[in-house]
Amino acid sequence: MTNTSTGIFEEVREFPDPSAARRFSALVGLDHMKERLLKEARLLLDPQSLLDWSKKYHHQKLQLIDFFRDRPPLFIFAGDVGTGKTALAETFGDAVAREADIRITLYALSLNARGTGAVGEMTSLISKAFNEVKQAATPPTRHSGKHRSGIVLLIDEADALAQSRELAQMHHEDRAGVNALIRGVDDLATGNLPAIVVMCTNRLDALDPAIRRRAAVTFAFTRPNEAQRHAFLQPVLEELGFNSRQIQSVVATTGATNGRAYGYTYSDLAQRLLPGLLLAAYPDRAVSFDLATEVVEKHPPTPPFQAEGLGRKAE
C-alpha cells in the first residue's frame, strides 16, 4: 500500500507478501546477507532470547549483551547499480515476518523528505518520517517478552539524504536535514524497538563518517562472479534445454571478457538478458543456444556507476 498523505513515504508495505518472498528467493550469492539479517531481526523481535542463550551457555548477563543492545540498527547496502541492494532492503522483511509469523511493515523513505529547501523544511520532514515509523514500532510485547510486529525502515539513494557535512559546498539545510537523520536513527536504538534501518547507496565515500560509523554493519553489494551468474542462470537455461557446455559458455560471455572490464549485473541479467531472449524467440521460434549468442551481444553489461556531484549549493 503507498502513503498518499504526507508523500515522506514512497510507499508503506505489508509481509508476508508472495511477490516479495519470490523476489527475496531469487536473488542468489547473497546467503551471508540474508543470514545477518534474519538473525538481527530474531534479536530485535525476541531480545529475551539474548538473555536466555547467556544464561545458557556462560551463567550470567554477559556485558556482550549491553554492547549489542545499544548500537543503532543501521545497515548499509553499498555497490554498484544493478547489484541487489534495493531488492533485498524491500524484501527480507517478507523473510522474517514468514520465521517469527509476525507483522513487518516496510517504510520506504522518499526522497520527497530532503523538502523544496525552505528553512528547517527537510529536518521536520525526516523527524516526522522517524517519528511516525517510531510510533508505529511500539505496539505492546508478547507476555514471553517478544514483539508482535516490527519495521523495516528503508532509506534508497541515501546519499541524498545523508551527504557528508564535511563537504563545504554543502547548504545548511541538507546539514541540519543530516543532523535530524542521525537524531532519528539514534532515537531508534535507545528506544530498544523492533525497529531495522537500510541505507542504499551507490556513493559509500559520499555519506557522512557519523552516518557510517553508526552502522552495525556495511555490505559490499558486486556484481555477480562466475559461480554466482551460473546459479542464477542455470535453472533458467536448463530449463530450455541448454546443455552444460552452452550453460557455462552464456555464463562466460556475461562475465569480465573481449576487453570489457565489467560483467552483467543482476538486474542486466534479469531484466535485459533474460526477457531479451523470451523477446527474440516469441512468437514463432524456439528460444537457442545460438540464439543465446545473438542476445549476449545485443545486450551489454550497464557500465559501471560513475559517481556525481548531489546536493544544494551553499549559500
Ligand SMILES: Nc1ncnc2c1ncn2[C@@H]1O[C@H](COP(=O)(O)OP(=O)(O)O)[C@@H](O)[C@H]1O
The other form holds:
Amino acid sequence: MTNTSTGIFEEVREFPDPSAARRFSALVGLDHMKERLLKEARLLLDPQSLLDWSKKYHHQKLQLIDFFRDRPPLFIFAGDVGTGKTALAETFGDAVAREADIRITLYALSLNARGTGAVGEMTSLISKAFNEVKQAATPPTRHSGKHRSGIVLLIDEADALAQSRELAQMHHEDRAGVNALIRGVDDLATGNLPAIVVMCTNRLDALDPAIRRRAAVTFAFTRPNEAQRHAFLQPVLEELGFNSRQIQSVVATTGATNGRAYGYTYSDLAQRLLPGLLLAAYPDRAVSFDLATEVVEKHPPTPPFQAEGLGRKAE
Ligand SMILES: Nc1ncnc2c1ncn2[C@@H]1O[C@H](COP(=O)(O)OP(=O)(O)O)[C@@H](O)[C@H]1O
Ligand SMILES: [Mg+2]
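Okay, that one was the form predicted alone. Can I see the form predicted together with the named molecule too?
Zooming out: every chain and molecule, the one shown earlier first.
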C-alpha cells in the first residue's frame, strides 16, 4: 500500500499485487463482467490497437471508433449487498496490470464513510478526488500512443451522493455533487487519460439519472444462483470430505427455499456460513455434514435491501 499526498482516499493500491490476484480469481459468477472490464481497459490503455483493428478489417479508420472513444469511462456496479461489487472493483486492476504488463493504481473513495454526507463536503471531496486522479494519470508519451500506466478510481457506496442530494435540496445546491462527478468523468474522457471510474451502489435508483446515463456499462450484481453456489461451495466442502449428495444438499438449503424468497449472498456464504462452520467444529471435532446442516439453520441469509425498508424513500 502506498501513501497518498492528501489522504482523501481510503486506500491507494498498486498492481500487480498477488493478494488482489487471489481475490479476483476467487470471485465466482462474474466472468462476463471480468471479460468486459479487461477488454475495455485494454482499449483505453492501448488506443492504437483499435486503429490497427479498424485498418485491418475495414481498411480505414472507422467513425465507429470515435463513438466508442467519446464515451465517459464510467462503469456502474449495482446490486444487492454482498455480491462482489467492491471485491471486483478493488481487484480487476490487477488483472489489467498483468495482461498489459503495466502499472495500475487503484484510488478508492468511500462516500458513506465520510461523516454526515453534507453536500458541500461531498462535492469538494469528489472534485479533489478527480483532480488528484487527473494529475496522477499521465497522457501517453511514447510514439505508439500506448499508455504505460493506468488508474482505477473507485467511488464506493456512491448512493451516499443521492443522500447528500436529498439534504441539499433544502439548500438549493442539489446538483453540486452530481455536477462535480459528471465534470470529473467528462474531463477524464476528453483528456484521453488512462483512467477508469467505477461507482458501486446498492441503490441504483438513488443515483442521479444524469450519472446513470453516462455510464458506459451498468453491471447488475445478483445473489448466486444454484450453479454459482455450487461452484463456490463445492471445493470447500469436498475438501472436508462431503460427498456430492451432501454438497448438493447444502447448495439447495442455501437457496430460496422453505418459503423464503431469497437465497444466500456470496458474503453470507463466505463471511458467515463457512466461518461459522469452522467455529462450530473447532477445537475438538471434525466438520461433518450434520454439523453443516445445523450451522446453515443458525445463519439465515441477509434479507435483500428493499425488504428491510431502510433508506428508501417513496418516489
Ligand atoms: N461473486 C463472488 N464470488 C465469491 N465470493 C464473493 C463474491 N461476491 C462477494 N464475495 C465474498 O463476499 C465478500 C463481500 O463482498 P463485497 O464485494 O464487499 O460485496 P458488495 O460490495 O457487493 O456488498 C467478498 O470479499 C468475498 O469474500
Ligand atoms: Mg461494497
